[in-house]
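Encoded as structure tokens, the following chain is the form predicted alone, with no partner shown.
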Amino acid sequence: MKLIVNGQALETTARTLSELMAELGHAGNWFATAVNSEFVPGSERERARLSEGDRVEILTPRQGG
């Protein structure tokens, strides 16, 4: 299926949230996730399915100032 993640398209079986992170190598619940514009916690990951052409974003903590 084809998905927009942070912009950039991208081609992917995953079928959950869950499974992309798990794809793209992104481990840990220190991702900030979304899903066409909602905010996905880490705890329902495995259960946010993904449809054709969703927009998903996935954000790192940065330090700094």
Given for the second form:
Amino acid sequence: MKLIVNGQALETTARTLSELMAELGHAGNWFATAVNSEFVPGSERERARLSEGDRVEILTPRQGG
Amino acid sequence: MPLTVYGTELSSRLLLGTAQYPSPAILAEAVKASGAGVVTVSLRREGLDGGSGGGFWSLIRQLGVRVLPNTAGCHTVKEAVTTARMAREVFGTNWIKLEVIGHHDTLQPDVFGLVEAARILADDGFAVFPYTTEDLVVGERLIEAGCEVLMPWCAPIGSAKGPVNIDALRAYRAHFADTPLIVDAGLGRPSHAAAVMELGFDGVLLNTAVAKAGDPVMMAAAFAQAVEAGCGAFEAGPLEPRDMAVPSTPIIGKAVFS
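Hand over the structure of the form predicted in complex with its partner chain; the form predicted alone is what we had up.
In what comes next, the whole complex appears, and the chain from above leads the way.
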């Protein structure tokens, strides 16, 4: 399945958002996720099934003004 | 008297941004030198800039300050609302500095989108700190939407121009007499911060003026002094300007030599 993750095409076997996070090695409580512009809380990533072409955003803390 | 926003008493009237510092160590020292109790932060895509979100977050937590996440760079209501909800989870706070940018060159807010996003987020339990213009009507709409603080710009973000429309800021202060007002964006020098504090503003939020200074730590301390001086001057009741001279030395008792 092909996804767009943080703006870049990614081929993955992950079926859910939590599987995708594990595949990318993103462990920790400083990640925030959204699928197709909708916020997905960490507690719902296991239930968040992914579909071909989904746009996934994975954000973390950064400097800001 | 300390500034209180959304029921929280702030330890300083200076709020500081965390971007553009020469190094994480200088950022940490600048925050300490500023005395700021609140720093602004953002969310960005993991893995694209070579930085580590976890490392930055660890640094900020060690400073022991409250964070005010922003929605910087968001140009639509949808972007801003989604970013705010993501920030609430990661940073563990319902505070959000709401930016809905309307113009690429001036970075002035899209005030229509701002009011709409503020209403959605306030209804969702956020404490919204809106980055806005000095337009009185927009300010009223933001308060109606649920904002308990307003953050008008004094000049475009990062411009370092200082207050370009003092009369508008003075009118803003007078109109929103009971609302905490924090000048956000456009401050370049400590004298600018002192000037808006002398008008009676409750605080200032700045970033570039400190981060891009030759010595950010020294500049952070200078801004802290300026904010304190301006606040003290306002509370002390400064004189209004006069067109004619008024002698300060008594006339009575002056010797006559002719």
